[in-house]
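Just the one chain here, the form predicted alone, laid out as C-alpha cells.
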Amino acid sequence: MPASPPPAPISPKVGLFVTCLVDLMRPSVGFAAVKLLEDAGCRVEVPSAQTCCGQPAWNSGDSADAATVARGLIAAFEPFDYVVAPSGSCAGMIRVHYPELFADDPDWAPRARALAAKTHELISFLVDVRGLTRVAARLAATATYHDSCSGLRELGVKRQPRALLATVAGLELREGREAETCCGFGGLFCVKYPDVSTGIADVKTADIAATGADLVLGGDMGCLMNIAGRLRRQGSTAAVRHVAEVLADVTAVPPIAGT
C-alpha cells in the first residue's frame, strides 16, 4: 500500500513570489498579498534571492536562459512548504512549464516537478489550499473580471476570485460576454504584434464598456496594465485593480495607470 501524503501543516511557511510587475510597477498588490495570507493562517517570507521566473526567455524561444534563470529561482524557494505568486502567469510559469523546461536534465527535473506542485496562484491558494469562503472587505462599485489566459487556462482560475469577490459588502460584479477572451497584452506578443493586440484590447475594453460597470479587475498586472492603458487612452472613467487590493481591503491607493 503506498505511503499515505504527509498531512497539510496548519500554519503554512509560505514564500511569496511577488512577480517582477508587482515589485516594479504595482507593490501594494504584494502588501495586499502578504495581508490576505497572515489572514489566512500562513507564514510568510519574501526570499530576497527571488528573480523573474524566466517566462520572457521561454516565451521567446531562449530555453538556455530560461533555465538559468529558473534554477535560481528553483533554489530560493525550495524551502518553503508552498509559493504563491499574485499572478497565473508567473505561477503557470513554474507550475507547467519548469518540468517542461527541465525534462531532459536528470539534476533538475524533480527538483523542477517538485517546486511545481508546491506553487499556486494566489487566489486559488487562498480558496483551494486554505479553504477561504469569505473576506472583511468593503468597497462600493460595481466590477467585472478580466480571465487571463494563464490563469484560465494553466491552472483553472476562474471561480475562485468571484467566490471571493461575492462577499465584499458594497461590490456588484457584472459578467462580461468577454470575460475569458484575451486582453492583447500576451508579454512579447504585443511588442510584436502591437497593432494585433491592440485590435484584441479593443474588443475587451468594448465589452467592459458594455457591462456598465465602473471597475475592471483581474489577477494578473500584465493583462490589468494592458487594459488600463488602452482604457485611458479611450478616455473612459474605469478604474482597474488588482483582486488581491479589494480582496485584501486595500483600496487606498490609485487604481492602475490612474483610471
Given for the second form:
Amino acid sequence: MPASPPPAPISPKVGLFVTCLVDLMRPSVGFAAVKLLEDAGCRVEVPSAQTCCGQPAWNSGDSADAATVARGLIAAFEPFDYVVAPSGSCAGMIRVHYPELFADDPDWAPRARALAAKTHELISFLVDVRGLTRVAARLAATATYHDSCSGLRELGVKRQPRALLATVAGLELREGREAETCCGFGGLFCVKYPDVSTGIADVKTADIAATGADLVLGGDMGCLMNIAGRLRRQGSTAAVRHVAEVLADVTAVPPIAGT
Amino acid sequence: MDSTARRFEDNARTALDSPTLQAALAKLADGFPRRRREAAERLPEFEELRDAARAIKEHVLDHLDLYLETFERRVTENGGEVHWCRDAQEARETILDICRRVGARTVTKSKTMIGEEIAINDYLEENGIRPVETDLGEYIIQLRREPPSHIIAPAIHLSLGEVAETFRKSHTHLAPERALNEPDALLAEARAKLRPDFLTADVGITGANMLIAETGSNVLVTNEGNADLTHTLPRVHIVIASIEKIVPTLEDATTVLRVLARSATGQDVTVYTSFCSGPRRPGDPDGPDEYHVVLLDNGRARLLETEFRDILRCIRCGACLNHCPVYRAVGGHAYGWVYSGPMGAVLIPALLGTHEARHLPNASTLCGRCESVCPMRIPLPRMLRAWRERLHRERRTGWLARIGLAAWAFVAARPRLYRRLTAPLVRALGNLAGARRRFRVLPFLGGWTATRDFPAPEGETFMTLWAESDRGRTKP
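The form predicted together with the partner chain is what I need now, so please give it after the form predicted alone.
Every chain and every other molecule in the complex is listed next, the one we just looked at coming first.
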C-alpha cells in the first residue's frame, strides 16, 4: 500500500499526466484540468516525456511491456509533489498496480511506491487534497453521472464529483440506478468481446435514458467514448462530456461523438 | 458434463440473442443485488463479519491437512466413513461402489455443485442407477438435461413458460387442462412427483456448504427442505464435498452462515439449515444406516501454493455472479461448464486447464464489483489478471494481439516517436470526421463500430497544443 502523502505544500508543483485518450481524443479535457488545478492554487507542469500508463499491457497479462512503459512514466513524474490524471483508471493503474507491477524489482519497487503515494485522480485531488468545495461554472443541463469502475472501487471517487457538480449553476443532477454499473468498455475488452461489451453498454444506456438526462458526465474517457458511441448508434441525442469540462466551464467544444 | 468453455464467444452471442434469457437476467440483476444490499444494511456488523469469515477460511487454508484429518477422525468416531478422492473419476467410482454394495436403484439428490463437477448423474445413469434431483431448480434442469446456469439458482435462465413446457413433456400423466402458469402450481406438481422417490430412494446424495472439523458434521442450507428428506429417509447418506469446505468449529460455521445467506439471497438465514453428523445412533428417531463423506481434491490442493489460492475461500454464495456485468449480459451457460461468473472464470481454468478456458479470464472488464461484494473478500479481478499473465506466458493469446502490444509498448516507451506517429493520425481522423464528430465505420476497429459509433478526435493532440502554447514553450 502507498505510504501516507507528505504534508500538502502551499502551492504544490503538480505534474499533469494527461493520459493517452485525453491527449489523442480530447485535449479540451487536459486544458480543463490545467485550469481547475491552477484555480486550486497548484503550479502545473506537463512533462513532455509522457505517453501512456501501460494499462493495456498490464490488463493483457503482459507485465514486461507494461513495465517498459511504466518506467518511463515514473522517471518523468518523479520530480513533482503530486501526479494528477483526469482519469480514475490511469490514476488507479499508477496508485494501485504500479507497486504490484514492480513488487519483485528491488530497484524500481521503491520508486513505484513513492510515485503511487502521490498520484491522484483529478476530481478527488481537487476535493480531498486541495479542499475545493465549489466551482465558478454554469451550464443549463440535466445531467447524470457515470461512476467509472477503477475510480469508484480502487480510488473511492464517488461523492467528490457530485459535490462539485452541485455547485455548477443551472445544472441538475439525476442519479441513475445503475450509476455504479460498468459500461462495458474495459479497455481492450470492448474490442476483444464486442458483443458482450455492447450487451453491457445497453444496460447503461437504458439506465441513462430512464433518468431523462440530456447530459452524461464521467471521469474517464474510455467509458465516455463507449457510452457516447453506443448512445449515438441507438439514436440518442444525450450529450456526453468529461466532468472536468463542466467544472472548468469550458463547454464550447462539441460533446464526445457530437450530438 | 462436457465443457464448451472454449466456445465462449459463440455461447455468448447465443445468449445475447435470446429474449427469454435476457428477460430472466434482467430480473436477476434487479432482485439479487438489491436484496443483498438491504440485508447488509440491516446488519451493522456486516463488514466485520466478512472479515471474520475471511479470517476463518484463511486459517483453515493455512492448516488444511490438520483440519481434514481431524474431520476424518470425528466422522469415523461418529460411525461414518471418509473417502479421499484425488479426482472426479475416483469420486464417481467411490459413489458407484457404495450404491452397488447396497443394491441401490434410485438415488435422491439435494443440490451439490461437486456432484455437477464430477458429473455424477450421468455416471450413475450409465450404470443403471436412477438419480433424482430434489431441489426444484435442479429438478427442472435435470428434466431438460442442462447444466445449472447459476450456482445457487440453477434454473434462473428459464421463464415460467419454459418450465411449464418442460413439465408437460416429462410428466406425461398431466392433463392438458392442468394449469401450470403459477410458481405454486409448478412446485405442487414437482412435489407430487418427487414424494414417492423420496420414500423409495436407497441412497441420498447431498453436497455440503461446510464441513465442521470439531464435530465431523456437514452443513447444508436450502430453502425447500428437500435436503432433509434426502439425508434422513434413505438407508445411506453420501455427502460429496471438496476439501476446502472445511471450517474448524460449529461457532465458525455459524459465522460463515451469517454472511452466506445475506450475500446469496439477501436472507438473514436460509429457511433450512441442516447439520448431519453421522449415521443413525441407537435411540435416534430417524437417520440413515450409513454415512459417507466423499472428499474431493480435483486439483485444489495444488492451488494452495499458487496465486489462485484465495479462490479456495469461496463459499459459493453467487454474489459475484449476481453483480457481474458480464454474467448479467450472457448468463451462466455461456461460460460453458459447471461454474460461471467471476468465481467460475477463476476456477474453471484451474480445474479444466488454460487450453480449455482461455476466454474466461479475458472476458471480463475487471470492473471490480465482484470483489466489492464477495463475503470472503476474494480478489477476483487480481486473479483474473493473474490468469491473463499465465495465458500470455503460455502464448495462448492471439499472435496479432501479442505483436500489437509489443509494437505499442515499443512506441509508447519512446515519447518523441509516439508523438510523431500519433499526431498526424489524430489530425487526419479529426478532419475526416467533419461536423458529425463520429464515425460509423473505421477500418481495424470493426469490433467497435459494428454496434457503436466511434467518437472523432478533436484533431490536434493535447501535447501538440500545449507545446505550441506560451506555457509549453517555457516549460520543460
